[in-house]
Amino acid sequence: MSTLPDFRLMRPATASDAVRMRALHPSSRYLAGGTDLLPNMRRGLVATDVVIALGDVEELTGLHEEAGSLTIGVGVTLATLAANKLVQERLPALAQAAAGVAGPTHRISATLGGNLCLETRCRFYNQSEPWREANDYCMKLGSDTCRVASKSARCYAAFSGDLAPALMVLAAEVELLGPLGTRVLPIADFYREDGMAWLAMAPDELLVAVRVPLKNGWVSAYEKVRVRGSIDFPLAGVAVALRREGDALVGLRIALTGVSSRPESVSGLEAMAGHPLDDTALAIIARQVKLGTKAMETTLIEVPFRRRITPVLAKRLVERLWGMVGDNPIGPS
């Protein structure tokens, strides 16, 4: 399908409004930046005849310091999360990960909620309609087939959002507004591991605002791998964040992008507190992350190869960050 389908666009002025919208046409999709779901209209992946369009709603577009904390409306652009000076100063990994999300033309439009909620992609998904047609589609659309686990109950289509590990290791919180009011959860509560049904928010439910808290004694940062340097979703992202005092290693958080059907925090790193970033701690390092590195057949790059580069990409971002932590590091708590 080369255009789009036509659609019914209702504009909200408040995020109540939205989610009123919402539930009156249950099958509707909100828009935001447009750059993951109007591609996917245009070539058939997603079926909807109302889109709800957020460019209104002023209250999703602020970005603000308060008690401590940095609170960024869903509707912020990337470019501007990339370009703001407290959110290079103190979030470092977030910047990094906005300033590394498709091409400096899709930043511009592309917004903090979308890249959260961003659709699960994989190789027998995100094809042409004569293509997953010949290939009698996949469990993800219109099969009860996954054609990566072919006898999986569930689907194993990939997250691929950068913002999201990021924002885990900087022990964020999501606000999600419904019929019944706000809500408030950490965003690794967020997602769950199924490729159809990735986030924990009700049908009814808006992701408004994101609040991540500012404190001193860490650094953090993100990197990825993909095939080409720009446009290109990661076959893998790491994001790190670090604290350090002295020759101890008084804390340290990674999660990872694109190796799961949701992003993952990599657990059992608490035992390597108090004690120096030596050949044992990155050993427990790498044997975590690769735990925590559950890479499909979901790209056409190689499952061994993202297996492998993840742990590595790991280590050398917790190195970095180990090397940085006499520059006066500032980040969360």
Contents of the next structure:
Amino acid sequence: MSTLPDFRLMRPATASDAVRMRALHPSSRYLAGGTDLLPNMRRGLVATDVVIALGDVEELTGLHEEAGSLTIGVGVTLATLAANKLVQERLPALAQAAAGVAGPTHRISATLGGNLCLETRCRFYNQSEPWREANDYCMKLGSDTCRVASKSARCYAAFSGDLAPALMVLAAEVELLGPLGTRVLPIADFYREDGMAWLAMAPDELLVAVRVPLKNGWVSAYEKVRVRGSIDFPLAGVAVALRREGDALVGLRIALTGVSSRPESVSGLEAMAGHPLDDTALAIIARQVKLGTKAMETTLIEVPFRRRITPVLAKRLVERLWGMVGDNPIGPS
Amino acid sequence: MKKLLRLSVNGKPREDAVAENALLLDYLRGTLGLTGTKQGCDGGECGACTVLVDSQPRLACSTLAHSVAGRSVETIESLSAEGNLSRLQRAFHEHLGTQCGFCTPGMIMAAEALLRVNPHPDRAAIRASLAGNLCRCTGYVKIIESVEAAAQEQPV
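Show the form predicted together with its partner chain, please, the one above being the form predicted on its own.
Entire complex below, previous chain first.
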């Protein structure tokens, strides 16, 4: 891999300084843990003349519980999130997703914000320059044609972050800081279904924090399939949050990653409220998850496998959580 | 552009003019000549370049040199500072944890980080800690046995 291109390195001490620097240098890039951005820059996938390193911004590394919700700064590392007792106990899907990202050394550097903004991935994009040149490049960089859908007007690179689906089923919100102040939006609205422009964030905004409600009565889990269990990006990842009262399912949320250009919230699950988790319910879950699974040939593993494994993972997690609550009811309803 | 970088490398304070876009790996190998840290996949996928930053493992190929300013960096060279092998180095040697040796510095630094926080890890903890370090010569059995053997020894 080649060395990094020349750039100016800026190291703001506060989030507002970072936003000011970004306003002055619109083509700059924010650098957090570097595990995604630096390899991409070295492969020539990302070009920039200014890098704004966020490592000194202490206000982004907080984890505060307040008024029934947990606010997590985007600079909190994945290793910290995965090991945090409160997150493990109250937001297990988030702890499991953080523990499942890449390898242990990556998780010590990699951050919540970096994973939420993770660049979309594709087997035609995450390649060396000679490989991409030999294949006439692709729509995401250097060509007009998407190699996985040649007639498509948009890029199909897959969003592969593990934390986003977990935070979606936990009903989290993201906080963005821009020159005019902060705005808060549901995490699902932070994403767009476009491999080239997958974040619904203005160029002058910085993702600063995530707020997750700590709700009683809900249980959650995250699981992914990948080629090597020790390190790889998800071929498909599924997060589930569920609330059971007696023999009735009173709440169910499912979100997916790796199978679309954005983390996908599975729709059409509301009709199951009040019903038991029987075969009919599991069939509905499988059907709805399949509808949300829009896997394209962005990985070396074939699409039919990813389309089949996603509902299997979802059903497995739902059954596990359903059984867990049945054996051991938790929290006041 | 070069900027002054102050940090500690293997216990010694340093001040060097280092390019803003230099990777920690380039600084250690190129500027300081500490070539024990290996340049493997060079894309954050193999763990061969693992060094310690404030006692925690980091991938030197995916870390900017300037982002560890003021921190304490340790490379494989620090373990045998007085000419003696560390207990991990000796265990890798005696228990055949090394074949071609290219992944070994990264393996040992990742294992060193583990033993500092968990002096008596079980096999699962060792496997989890080395999950991001790849060896292409063989399996991982001898490597894991080497770490187990080092953990049974008292630190020197």
